[in-house]
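Just the one chain here, laid out as structure tokens, in the form predicted on its own.
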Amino acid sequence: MAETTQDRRKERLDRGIKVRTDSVYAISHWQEMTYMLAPRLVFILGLLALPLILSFFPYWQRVISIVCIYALLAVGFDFLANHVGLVSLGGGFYVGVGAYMAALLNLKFGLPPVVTVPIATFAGGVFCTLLFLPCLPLRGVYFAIVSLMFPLLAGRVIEALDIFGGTDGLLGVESFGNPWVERYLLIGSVLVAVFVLRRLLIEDVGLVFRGVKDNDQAVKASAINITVYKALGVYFASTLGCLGGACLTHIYMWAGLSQFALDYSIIPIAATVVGGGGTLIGSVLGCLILVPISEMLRDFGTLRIAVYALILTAFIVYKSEGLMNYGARKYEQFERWVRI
């Protein structure tokens, strides 16, 4: 006798994975595996074809190791407010560091970007870190307006002092050469800072951040010194900026003082809002949305901003939580039948 639909029930997909354990999964049929698999599929697969697709179009190829830059600032920024509690506007200070330091090695010691790359990131961020420090006993609006002043401070003290170029900047350096290895680089990155830091935050060192940024007091009662993991987090999203400047002095070939400007501080707040705060992956989202629109707007000037401001309006009004969060919520909800 055929089966009939009294015979079986819906029921939620994830569910059925979820209530054998909350960390291990037993995938026993392929919707599962599917379920589980197809949303990283989709995001490690498109942004590793981006290059291809737009193959045909070398400024929107261009576009795309913006994207990248924008998109490790803004997992930084994510990570940093969302997971230990600490809302930095220093986005600007980060590449910039990055960037100087990447134009120093290469026009002064004659270093090769394959070099220059790895020693401004990892040295970037101890620097940034260290300059950070003095800041760290300080939360919300008070840290971030500090940090809002770094950016600000060293353009206006190069400028001052005449020093690395002063307005004219750092000209000369040596580009990536294939712009293949530009574009993969960049995306290679934004890929392994998302999982380092997914992959960090389910670990014990996850769970003293969200204690930090849930209540910092108790955490320090329990003679745990939140100074080192604020420091860490700081490190951690100074790192990625400084590896975004980095790279960006090669593609420019050249660092000036708008590497400091304060674009690369508010676009990735911006992303964030509209990826999904608190997901790391949707703040890459928000980035592959809000830098084409403004690529595209570039010709409007200033109106960009206005833009800007519309668009966080109406996901701020409507759509709150973000895309990310949203998506996440709908496609948890898909069901499936199964026997009775």
Contents of the next structure:
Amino acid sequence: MAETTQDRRKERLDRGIKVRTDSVYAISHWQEMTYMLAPRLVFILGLLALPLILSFFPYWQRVISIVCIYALLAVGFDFLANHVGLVSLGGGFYVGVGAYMAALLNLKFGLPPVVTVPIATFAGGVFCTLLFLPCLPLRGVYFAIVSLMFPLLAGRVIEALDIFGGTDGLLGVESFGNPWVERYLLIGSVLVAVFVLRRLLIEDVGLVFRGVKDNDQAVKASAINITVYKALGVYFASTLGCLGGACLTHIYMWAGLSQFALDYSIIPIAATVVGGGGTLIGSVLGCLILVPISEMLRDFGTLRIAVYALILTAFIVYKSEGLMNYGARKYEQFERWVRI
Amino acid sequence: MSQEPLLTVEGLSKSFGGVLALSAVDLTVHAGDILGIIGPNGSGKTTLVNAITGFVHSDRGKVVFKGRDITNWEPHRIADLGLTRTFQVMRPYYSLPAYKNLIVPLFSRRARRSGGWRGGGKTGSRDTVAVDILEEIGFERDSYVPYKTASSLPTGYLKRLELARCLALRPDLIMCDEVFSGLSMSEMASMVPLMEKLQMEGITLIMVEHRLRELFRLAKRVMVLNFGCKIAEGTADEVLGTKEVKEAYFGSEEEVLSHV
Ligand SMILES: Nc1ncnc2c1ncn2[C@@H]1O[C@H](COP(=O)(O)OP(=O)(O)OP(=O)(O)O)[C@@H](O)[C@H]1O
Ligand SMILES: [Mg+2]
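Mind sharing the form predicted together with the partner chain? What's above is the form predicted on its own.
Every chain and every other molecule in the complex is listed next, the one we just looked at coming first.
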């Protein structure tokens, strides 16, 4: 086309079907139902089918479990960062707490995974939230820095005091037994987490969370204690992380210092950037892309980090909105060039 | 008056670094009153509002509201007790429709406790209540205005939205920080009866204003701040008659008097 971008601009219009399906009552026609349900079904059924599709590649089935653990962290990170306004790099800490708690419950009290996983998940969430309480008044990068201290510190403390098995970690933790339990427990948790949190965000309380992020003074002036909502956000995120950690322990039958690794703090951020911040589903998508890449590059050692950095940079520069936001726009809106 | 004052402030002081923004300010407001606060730019009016409502920590002094010492309480607790404020620099949730702006205050424990808003558990009921409040504050119900995004609303409506956020809490007292400034003449003309209506409904008002003419129509009693000190208090005429006030407004004296 001869015209330059200066003479025209891109006009975006909601598709008619999107306008109608936005109000739930309008859904009567199968086309509208399909339009609304199709993306959700693809996501849900796709995730559920993955272990079956990969049943001839046991190694990759395990990778799917790892993807899910990162996805839990990433969903928590996305929720906390984009809907509560706290950028938390504490992912490694949540995983470590969940992992050690499940391992200790199993080894010291002989409890089976059915019991240790729920306890480590919810009690671990409470434990992490209590430790984070003093940091909640911090904003932006200060909160991020302090939250990063938690996983670093926890590892060093365990090492220095030589508690919980010290550098050797806790060995001999019971496994899930049936690998399908492991796979579907994790996939189910990711789906539940995504849909519960997305639901929460469209309820009235979701507006309070958004207010805490965008306009905390107005929320305070509305007689609402923002610390409560920040703590609630941290609780959701850390519970998901602890769940991931508890599963990790039972998968590898071991809890150790590497579970406080910074990977658990950093990869969720990268996944959220790639997948599209704020959508929650996007961060799952991001993990589905990044974690397998990371597995494939395992042989190259630290070169992994370079590849990561490249992908991340490319996304930030070229598609900073992330895949989900981009995809949703394409799905919901027409775009056309109009002359100015 | 024999009745206990609703709000008593004694010796409230606050300095920012070297700047003494408030120095030993006293004030008393009785239930049902409208108190006006005027003063030149930078005289500490907003700081007074902030210090009373807990948005800044005061250095010295005491604030008693409804018989309780609320000095340096957290803002949400003070609002929960019924002392609310508007922001001079308006703070709506810009990305939300106007009526959705009220969901946050309606979600508060105070709004739920008062129950008067019938904001039961049913989905959507807070939306209805929000539109009711907006109508009360001058958003035309049957127009599209309550449903427009806050970022597209003109100043007049944003000021009303600030008031609506307070009203959603069913407050006892509203501290209004310059609700008239930035309004057109006609917007201002419709705002005055609105404030009168709030007073009739039993809400006590403290109004920080630059617009003296409108303020004096509403407030029986006015206090004047300058450099953080209270330099005068009384009826409009008494206050404008004092030497300190004339000096404080020196240079703009003609303007002050011409407003009345
Ligand atoms: N957060 C702050 N940090 C530092 N100084 C401040 C702060 N808030 C207010 N001040 C200073 O305190 C003094 C009083 O400010 P304040 O905003 O209370 O004045 P005001 O009477 O509301 O003025 P205006 O009529 O312009 O709204 C000013 O000198 C201001 O610079
Ligand atoms: Mg001011």
